[in-house]
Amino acid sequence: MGLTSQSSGFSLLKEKFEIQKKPNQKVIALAGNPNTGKSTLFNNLTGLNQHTGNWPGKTVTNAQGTFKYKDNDYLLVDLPGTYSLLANSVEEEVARDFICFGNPDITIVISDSTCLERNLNLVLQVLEITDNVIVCLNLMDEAKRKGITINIKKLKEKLGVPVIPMVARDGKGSKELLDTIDKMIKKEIKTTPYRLTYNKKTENIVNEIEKKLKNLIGNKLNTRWLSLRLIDGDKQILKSIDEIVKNNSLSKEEI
């Protein structure tokens, strides 16, 4: 979900993450844990037509490129690798607010089919963050050879998302990746990412700072998504969402 107003968005992609972006351009976030082939996919649909720099303050890659399909120009981001969005790193940092609040129209998970089982925490977390994910399960061919099998259709039926089999190396997938980008452009994809539902205390403890919440923001951030992580003590969202909102009237300590 994110910023749900498209001019905040596009300010705060120049504001806070430095991205120009042309203002019919879609968004794309590219994010997955390290070595999962997010680098070759992302080569792959950008080809020559990228650059290379650092993060706002940060010591952190900033990945960036161009791409058309059909009838829409795309700019992919291309996220720090990260296992996890829980900000204990700087990649986290950056990856979890880019996601959040840059409001990308579309984020890919690319994964490692041969050890999904641990990439999908980074594919829940982001499921909780937004609608419109695309889960890529790359290295399918190592899993092959691993004797792994997958059931791509229970898994798609489970996760809410759109789920490709990939080989990024051979730009096996990349077809369906493009298709399958451009239905979920012209909402022709309906979503319904999963996402954990706790116990029923967690839960009334969850609605009422929602409610709460608000009343402060509407509908600019995911409340939910937000409520979790104050519960869970996160210091470092306060200050990003602090960043994001200081200039829309709001401010940490009314928070």
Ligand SMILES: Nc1nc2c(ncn2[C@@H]2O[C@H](COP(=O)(O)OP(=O)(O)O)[C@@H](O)[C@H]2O)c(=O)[nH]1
The other form holds:
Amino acid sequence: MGLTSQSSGFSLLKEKFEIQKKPNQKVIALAGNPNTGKSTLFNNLTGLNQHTGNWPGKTVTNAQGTFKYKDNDYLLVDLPGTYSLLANSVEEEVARDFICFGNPDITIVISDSTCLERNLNLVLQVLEITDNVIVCLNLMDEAKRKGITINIKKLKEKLGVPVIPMVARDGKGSKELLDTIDKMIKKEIKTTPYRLTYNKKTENIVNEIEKKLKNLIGNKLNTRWLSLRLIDGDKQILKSIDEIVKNNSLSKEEI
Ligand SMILES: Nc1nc2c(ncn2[C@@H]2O[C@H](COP(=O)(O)OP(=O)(O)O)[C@@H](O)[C@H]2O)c(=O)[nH]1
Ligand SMILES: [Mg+2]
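Switch from the form predicted on its own, shown above, to the form predicted in complex with the named molecule and output its structure.
Then the entire complex follows, led off by the chain already shown.
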């Protein structure tokens, strides 16, 4: 079981998402609602070191870029702009599958500070899947112009992950973001992502399913989140789990 769970993340990155990362390269996923400045931040960080294509088997654009900061090389993957991760569209499915099954080292969620409530929907869904999240509050200049003030410290405490104010168009906030990425990779930042606890009956069922899932796919993926989706009756997730099990047995044979 140890072997299979260790190999699952990397082989999935290659086989499911056709993403080739160099050994030692850290993978960062960039998520966000449409029009939040995702491409602007992506360009700021990666400059000319980027290329675009399509997600395998989908007509959705995939942009990847690389950058270096301090001791590390990074591969930044620009996910499609989405309001949610419930897989109601191909874009949502791609973003969700990558965050869950691609096992990025960090997921950045970029949000529009002028309509935080709407943007927090996606933030909370990402926090359900992964611990290593950084929230960027972009368009702070627009928020200021509209007289909106945000209590960053309180938001940070409530969400349990770093929150960074930004004006991506002017490159403001990039340095703090890079330093936060660096610290998160070095495990100098401990997050406590905000997550819902359900009623006892539901939690018991989740635990039962989770035990079975752990036996099947190991510990590397978020089996709690997967169990919740299975209770939802999410057929797409079932298909992806099937793929992983197939993938795992392939890598076992190779070994
Ligand atoms: N005022 C302001 N505009 C921004 C900022 N960041 C990005 N934009 C603009 O917002 C628009 C959408 O940005 P884009 O990066 O394409 O967003 P995406 O859809 O999330 O990829 C563009 O016109 C950007 O120039 C910012 O911090 N402040
Ligand atoms: Mg864009």
